[in-house]
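One chain comes next, on its own, written out as structure tokens in the form predicted on its own.
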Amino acid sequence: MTENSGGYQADPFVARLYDQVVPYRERPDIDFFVDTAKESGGPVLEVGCGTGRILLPTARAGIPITGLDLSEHMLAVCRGELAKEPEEVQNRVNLIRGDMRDFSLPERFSLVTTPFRPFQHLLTVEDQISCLVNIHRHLAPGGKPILDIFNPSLTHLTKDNLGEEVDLEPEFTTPEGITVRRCNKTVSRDLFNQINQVELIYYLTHPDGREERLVHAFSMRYLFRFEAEHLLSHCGFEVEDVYADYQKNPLGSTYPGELIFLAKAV
């Protein structure tokens, strides 16, 4: 199988500022899984666990939990920032490299999630398939999964601003001193395979004035609701909840929305 960690392999600098980068350390989601997660009574895994951004407060919060993604750099860092909890946190969290694709843990889980999209780095039918058995293959019995995945935005699809570099971010600075601008481009759109290759630009400015541009480039597949019931059900899923956000309002609430699908194992 081809590595599919969405770029998250190819430079550390991507991990290392991760967790600084404003839409990320605002999004508003945390609050939904940690809530999610305490209402299965654990144990959970998250597929995709990163730098531990919803890892680490649903330890917190009392419930065992396995992270499980295949990036080694932004698994260093969960680790590091692991190591700052209590005792008792640390003793609740398990981190393993492995494919979602493709894993195989002791364990059984009463709850699965994927949080902020990395299914969405499966490129392939296949792929996606693989992924979804593997979830209800681990999932205890009345065990639930959580697909978090952004509802496609038919007006972006459509605009046309292929090449162009989009600065919406406010700027950040890190610990270091290093100022950054985060900029994003849509490098092509595969219409047919709805499959977006994407770049997010970092523009560094460091404390002795020295620039430098670093490049975080991926590929992402969008899927539409249906297509992703259809995966869903295909996989052994039944849907019990399409959400439009992270505070639970219904699918169409808000145009475009994410789509955030809580399904069980049937």
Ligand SMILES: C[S@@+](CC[C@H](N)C(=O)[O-])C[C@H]1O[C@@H](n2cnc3c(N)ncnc32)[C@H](O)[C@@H]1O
Second form
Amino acid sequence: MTENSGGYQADPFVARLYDQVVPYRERPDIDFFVDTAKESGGPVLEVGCGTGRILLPTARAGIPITGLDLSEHMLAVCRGELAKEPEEVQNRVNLIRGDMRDFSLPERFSLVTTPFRPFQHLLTVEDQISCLVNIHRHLAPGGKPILDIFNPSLTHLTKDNLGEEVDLEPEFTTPEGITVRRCNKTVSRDLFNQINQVELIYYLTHPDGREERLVHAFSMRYLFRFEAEHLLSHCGFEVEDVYADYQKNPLGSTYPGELIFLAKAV
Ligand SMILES: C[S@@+](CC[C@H](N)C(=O)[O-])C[C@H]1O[C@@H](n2cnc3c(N)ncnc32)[C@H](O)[C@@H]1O
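Please supply the corresponding structure for the form predicted in complex with the named molecule (the preceding block corresponds to the form predicted on its own).
Next comes the full complex, and the chain you just saw is listed first.
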């Protein structure tokens, strides 16, 4: 098994900047995950919890939640943010460093979530199955998983822009006064194994004028709708709903949209 966390473990800068990156900060998925956690009654396991973007609001909403992540840097940021919360919120959270392909916890959960695509850092079918089988094992009777991945855009997959730095995002400034511009680059597309190699390139300007270029490099495997459904079925799940967005609009209502599966263990 390769040590692969989608580049979040390679360099601490990604974790340091993560909560300030505009598309992450403004991602419209928090209410969806918090509401589903409340409906489940908890406890919740968030696989690939990162800095706690979803985990912290879930705990604030009164739901006990365990966060599992492979990146010590992401978990360190999460621990730092958790320490600022009231004691009753802190007491609802358990953070664990672990690999979603191979973890074993004593608790069973009513909901297991994978917000913002950590599952797509698994690059082989073998790893995907290991993860889903592990999730299945950690569900309480009647428990449900949510698989949150993107719907691959055929237009994007056939675009002739390999190696181009694309600059689409608003700049942001950190509390230390560092201005950050971020570009993204598709380095390669393996259309047969469904793996895109991507770089997120951060251009920093420090308060003293010093400039820095930092690269978050990672690979992501995309899955098509029925492939994901077959995979879930293979691992003992039945899909109950597939949404195109976090407002629960059905798949097909927008293109490409997300691929959000709500399933149950059978
Ligand atoms: C895009 S972030 C999502 C974080 C968080 N769920 C959110 O919504 O902001 C992906 C996370 O998955 C984690 N990750 C990647 N591969 C992993 C693995 N094999 N096991 C556990 N976590 C992993 C990364 O460290 C990173 O924190």
